[in-house]
Structure formats: structure tokens, C-alpha cells
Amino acid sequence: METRLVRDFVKTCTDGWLQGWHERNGGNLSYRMKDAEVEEVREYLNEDAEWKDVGTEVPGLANEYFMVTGSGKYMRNVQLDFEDSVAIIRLNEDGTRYKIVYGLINGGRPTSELPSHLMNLEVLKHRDPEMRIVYHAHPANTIALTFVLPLDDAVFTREIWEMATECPVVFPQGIGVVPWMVPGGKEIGIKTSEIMKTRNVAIWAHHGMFVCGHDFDETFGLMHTVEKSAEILVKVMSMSDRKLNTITPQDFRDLQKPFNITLDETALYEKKSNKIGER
């Protein structure tokens, strides 16, 4: 099956693996397909497949089709064996069941994070119908920071923003942080979807990152930007527990007009000291 969607989906999985974000079968990717994209591959779809429970309810996504990575599948192998590693699924008329209409030819099921992915895609569709992608990976520097920074949205946002000027431009809404929770279930999906109502980045403490976007380049680029900034912060913290120089709240505010952005003011608090992670 050769389409632009397949090419872009494969590229994102491969690029994430090359970054080292997908050890073993870690991470997953989901895309809410456009009607024209479904018709483009209609001849490959098996609509006689059996229905299975989603594990949550997403009525806002009823009857839609999704391209998703498989549970237990390796991102490395998406490029090598697409039909074994990826599925196209269709939801039923009330968004409680799905069937695999393409892929996973050697057996299996969609990503174990499917409830989280679908709940977030439903929220994103309501927020902006053209936001179609959710992507979860395990970038090491971001995960490392969840062990040493307060699990506080404003603090995490501010520390990441300060590491690179492009950060507030790329994600002006800031970052939401989810405390450690059992992955794959409805509860973590609810917590993450609350963040996705207003933000594009959620960090799962001691686990990984969850981002969304309109297209694959935007989505991958968002995660890449956050992780690059996290890497810089890890290096700074290896040298000192405080910063001698940094970007000030007013410096950040000065970015808003030329870049036509509105920053999350909760992250622009006045710090009591220059100690990293301290408000």
C-alpha cells in the first residue's frame, strides 16, 4: 500500500527510532484518517472483521478510521514490515468498539495505549478538527527530568522554555505534567485529555511524552524540540544546580507580538532564586 499517508507515518516511526526514543516496543503513534485517505486505500480494507471493545467511549469519533501502531510491535519494524506492525481500525456507530480492517497480518491488536489515544483524538477534534495525530515516545532526557523537577505544569514549562528561545514560540501553551499512573488504561487517558484541551504537550512522569499536531512534521518536531531543550537542561544541571544567566519573564513576553503568540502566564512567575526547579 503506497500512499503519502503511509510514507509519512513510516517516516515518523523511523525517525523516532533513530532518535533512540523507541527501545524495544516502546512508544506508539495514531492518526485520524481523512475521508479521502480512506477512499484511497478502500480496496485493501476488510470490513468483515470482528468488533472488539475499545476500553473507553469516544462517541465523537464514531465510524471514523485510524492508522495506529500495534501493541508489542517495534517502531524499527514499521519501515521493514508495515503490514505486520501497523493497523487501520474503524470505530462503530457509538465509539465503543473497533475492528481491524487492515494490517497486523500476523496477529495482534492495536497499541495498548489505544484508549488514551482515542480519548485525546476526540478532545483534539473538538478543539480543532484538523488536529489528527497523537504520538507517544520515551525520550530519555525528558524522562530524567521528571525525577528531579517538581511535577508542576508551570515549573516544568518554565524550565524547558528557558533552555531555548524557540520553545515558547513552538509551544506557547506550555506543558502539562501527569504524575505516574498505570499506562494503557482509561484513567491516564482522562488525565492526559484534560491537558490536551488546551495544550499540545503532556509529560508522563517517569514514562515519556505525549504530543499532538496537525501533521506528522509538526508533531515530530514538537517532541524533538521539547527533548532537545530537556537535553540542554540536563547538561546545565550536571554543571550546577542554578543558572548564572537566563531568559526573564519580560524577555518571554517580548516574543509575543513579533511571533503572534500568547504565552501561558502561569509559567512567567517571578522566581525567588536562580536555583533550577525552584519557584
Contents of the next structure:
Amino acid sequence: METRLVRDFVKTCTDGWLQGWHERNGGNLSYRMKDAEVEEVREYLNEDAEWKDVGTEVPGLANEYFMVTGSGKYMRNVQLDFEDSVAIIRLNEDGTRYKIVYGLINGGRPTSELPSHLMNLEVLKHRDPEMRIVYHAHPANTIALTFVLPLDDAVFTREIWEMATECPVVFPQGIGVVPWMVPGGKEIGIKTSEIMKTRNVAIWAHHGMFVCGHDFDETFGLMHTVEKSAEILVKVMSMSDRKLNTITPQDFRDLQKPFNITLDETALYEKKSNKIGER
Ligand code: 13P
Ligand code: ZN
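Right, and the form predicted in complex with 1,3-dihydroxyacetonephosphate of this protein, after the form predicted alone?
So here's everything in the complex, that chain up top.
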């Protein structure tokens, strides 16, 4: 299957692997397909496949098609064996069941995080119908910060924003944090999709990150931007628990007009000290 979508999907998996975000089978990727993209590959689709439970309900996505990575599949192998690693699934008329119409040729099922992916994609479709991609990875610096920063949306947003001026421009809505939860089910999907109602980044404590976007470059770029800032913060914290200089709340507000953004004001609190992570 040589389509533009397949090329972009594969590139994202490979790029994430090369960043070191996908040890073993870590991470997963999903894409809500456009009608024209489904028609482009129609000849490859097996509509006779059996229906299986999604594990949650996503009525807003009824009858739609999705390209998703398989559970237990390695992101590094997507470029080498696409048909073994990736599936196209179709949802039924009430969004509770799916069938594998393409891929996973050696057996298996879509990612165990399918409930989170689909619940996020449902919320995103409502928010902006062109937001079609959800990407989950295990980037080390972001995960490391969940052990030392309070698991608070405003604190995470502020500390990551301060590490790079481009951050508030790239994700002005800030970051949502999900406390440690059992992955792979509906409950964590509910928490994550609550965040995706207004934000493009959700951090799962001691696990990884979910991001969304309109296209693969933007989605990958968002993960990359957050993780780069997290890396700078880890470096700063390895030198000191305090900052001598930083970007101030007023500096952030000054970015709004020239960059035509509206920042999450809850992250622009006045700090009581220069100790990292303290409100
Ligand atoms: P899957 O192999 O089922 O996609 O799981 C990987 C993962 O990162 C779980 O959170
Ligand atoms: Zn994971």
C-alpha cells in the first residue's frame, strides 16, 4: 500500500524510534482517515472481518476508519513490515465494536491504548474536525520530571514553557497531567480525553505523553518540542534546584499579541520563590 498517508504514518513511527521514545513495543499512533483516503485503499480492505469490542463507547466516530499501530508491535518495525505492525480498523454503527479490515497479517489486535486513542479522537473531532492524529510515546525526560515536579497542570505547563520561548507559541493551551493510573483501559481514556477537550498535550505520570494534531509533522513536532524542553529542565535541575534567570509571566503575556496566541493564564501565577516546581 503505497499512499501518502502510509508514508507519513511510517515516517512518524520511525522518527519516534530514532528519538529513543519507543523502547520495545512502547508507544502507539492512530489516525482518523478521510473518506478519500479510505477509497484510495478500498481494494485492500476486508469488510468480512469479525467484530470485536473496543472496550469503551465512541458514538461520535461511528462507521469511521482508523489507521492504528498494533498491540505489542515495535515502532522500529513499522518501516520494515507495515502489514505486520499496523491495522486499519472500522468502527460499527454505535462506536462500541471494531473490525480489522487491513493489516496485522500475523495476528494480533490494535494497540492496548485503543480506548484512549479513540476517546481522544472523538473529543478532537468535536473540537476541530481536522484534528485527526493521536500519538503516544515514552520520552525519557518528560517521564523523569513526573517524579520530581508536583503533578499539577499549571506547574508542569509553566516549568516546561519557561525552558524554551517557542513552547507557549507551540502549545498556548498548556499541558494536562494524568496521575499514575493503570494504562490500557477506559478509565485512563476518560481522564486523557478530558484534557484533549481543550489542550493538545497530556502527560501520563511515570509513563509517557499523548499529543494530538492536524498532520503528522505538527503532531510529532509537538511531542518533540515538549520533550526538548523537558530535557533542558532536567539539565537545569541537575545543576541547581533554583533559577537565576527566567522568562517572567509578563514576558509570556507579551508574546500573545505578536504571535496571535491566548495563553493559559492559570500557568502564569506569581511564584513565591525561584525554586523549581514551587508555586
Ligand atoms: P501497545 O503495544 O499495546 O500499543 O502498548 C504500548 C504502550 O505504550 C502502552 O501504554
Ligand atoms: Zn505507553
